[in-house]
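A lone chain, given as structure tokens: the form predicted on its own.
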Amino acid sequence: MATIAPLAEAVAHVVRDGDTVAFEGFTHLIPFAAGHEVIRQGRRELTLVRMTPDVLYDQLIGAGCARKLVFSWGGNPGVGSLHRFRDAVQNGWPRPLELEEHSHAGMANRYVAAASGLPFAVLRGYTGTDLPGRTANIASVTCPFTGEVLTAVAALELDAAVVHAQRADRHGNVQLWGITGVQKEAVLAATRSLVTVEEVVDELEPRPGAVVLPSWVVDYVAEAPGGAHPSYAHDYSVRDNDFYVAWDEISRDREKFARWLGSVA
């Protein structure tokens, strides 16, 4: 059953050294105010997993606090480049990252596969890219059936997957709405979870299309109001695109992005 706790206090019980660690979301419910709690905690050793890493990832890996990417797709959206991410793969500053890179529809498989259980997915995909010669976790296998020969990728288990949702209700059950990405199956394909909510009420009210992750599957809830800001949880809040566009030049300068991590600090 999730434990409801303070923001500090789930990250501390959630996000380890070493762990590899999603935080997901998709446009919309990117759980900033959780990524800023492993930054003020000081994580190291951290392999980041995420399909379309952002801004945030962009500030994790700018802190420190990564020494691997397992990604699809990387960006400022609706900007250009991540800058700290690119400083680390090219001048190796503040540390050299590690990249795996994969296919949006490989990343969302493997979690499918780890979600479910299962130690691999195939799928129709990689062909034509150079990616199963550099990637050790993509595989061909042949059909037994029909001796199509498909491409395999190893399910994406998790040490910690810290997604956010607009609420929770007081037993620890989150109800998420929207834009939905891989949220669900990030949870659990995780050995441990942290979720955070605009708010925690009495009684979740039925919503048409939102997910639902009962508490079973959830380990700690943290109300954080905001807590996606500056992307935006949908009926709570709106995008902060101003941000995006400042954080542009913030990220270009190191100076400046060590200023910027001292207020997060």
Second form
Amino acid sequence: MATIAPLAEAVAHVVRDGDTVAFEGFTHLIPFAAGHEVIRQGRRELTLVRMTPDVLYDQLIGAGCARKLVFSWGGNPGVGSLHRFRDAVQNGWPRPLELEEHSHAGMANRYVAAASGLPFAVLRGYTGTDLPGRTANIASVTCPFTGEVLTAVAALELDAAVVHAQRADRHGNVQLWGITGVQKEAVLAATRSLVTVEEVVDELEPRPGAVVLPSWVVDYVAEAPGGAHPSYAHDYSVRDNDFYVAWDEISRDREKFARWLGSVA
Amino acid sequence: MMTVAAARALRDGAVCFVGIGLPSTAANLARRTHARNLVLVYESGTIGAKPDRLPLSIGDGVLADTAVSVVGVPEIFNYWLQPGRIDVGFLGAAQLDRFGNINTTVIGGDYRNPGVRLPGAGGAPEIAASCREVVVVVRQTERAFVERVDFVTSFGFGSGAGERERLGLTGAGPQLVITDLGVLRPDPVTRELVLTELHPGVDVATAHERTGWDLRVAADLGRGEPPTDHELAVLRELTR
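Switching conditions: you have the form predicted on its own, so give me the form predicted in complex with its partner chain.
The next block holds the full complex; its first chain is the one shown before.
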């Protein structure tokens, strides 16, 4: 049964120094408010996991929270590069960042394996690319039925998962809809989880196609209206595309970034 | 011209896996001109999206609002892409080599200490592997068109004929490379990319200059038609 708590308290319980943690969201429902709380609380040595580390991860990396990044596409979607990510990889600033790199299909399947309680997932992927040589978490496996050689990817087990959703009820059942990415898989792949929501309601109205995470698979729920900004929450807000464009300039320069960081902390 | 040429490459009724940027612009242009029944699939999980404006990212709300269905990301890759249910995949490239291999990972230095760190793979390796065919859209420069890519993010034809087949890849690979200068297609035997068409006003010498390998030119080199007024009007409306 999930505990409903204020954001700072929930983050303090769920995200700890040295954790392997995913703040998931595929463009939609990215848990920015929770990520900023992690920056404020000064978490360190995190292994950050996400298919599309975008602006939120650029901020966490620039703030020095991360030791390692496990990912499949690190850019500012539709805009360009992530400059804090690039600065960490190319110049070790503010500290060196270890990378473990996959494809989207590989990452998605790694989450599925962990959510399914299996040690690995199988896919027809990575073939012919230079990616398998870069990580021990990609291997080949022979199908016991056909003999076909396929790719195996290790389950992506998380210490913590943080996602954002539209609503929860007072018992901590969580409802989300629209582009649902790998949020469900990330929560089910994690030992501890936090869901920030636009609002806590007395009763969840059923919505066709909406994903419900029942209270007993969620540890903490925190109300954070607008907590996905500059990403969005379908039916609550729209994506602030201007901020994503503006981030390009803020993040290019270490001093401008430091000023931004000061405004969050 | 690159966008218009890419749009023209999409036939009506095709199912197209669309990335953001030029591919999305081209696919939406095609849907508003000659290919009204083009099916747009975005990796965020939207199938059959019909956006009334161009999304900035592959996960903008307008895609979910107008889609036939919205599914999770594992499903997009496992059910829809992997078994070959997508006709055309659109890819960009930071580097492209003479056998259509693509690099979007690192340039220069070594992998751990790269000269330039790029965004990485995203959906591209499996799009390159599993779509029935791949269209690559890339600006033709000597830096981008290299003899051999620094990192194979997405597999084209490897080092030539027969390699895709040996690896068991189901899709036909890069069948069309559209640049700001013209169009390249793989040689049916050797799989080396050959210049087969030039855009209006471009000459062969420029194509040679902006290619980092000894570029082969087709004997029956074609010449693309300039954009029509209609195409330009729709494109302006889209990118306004």
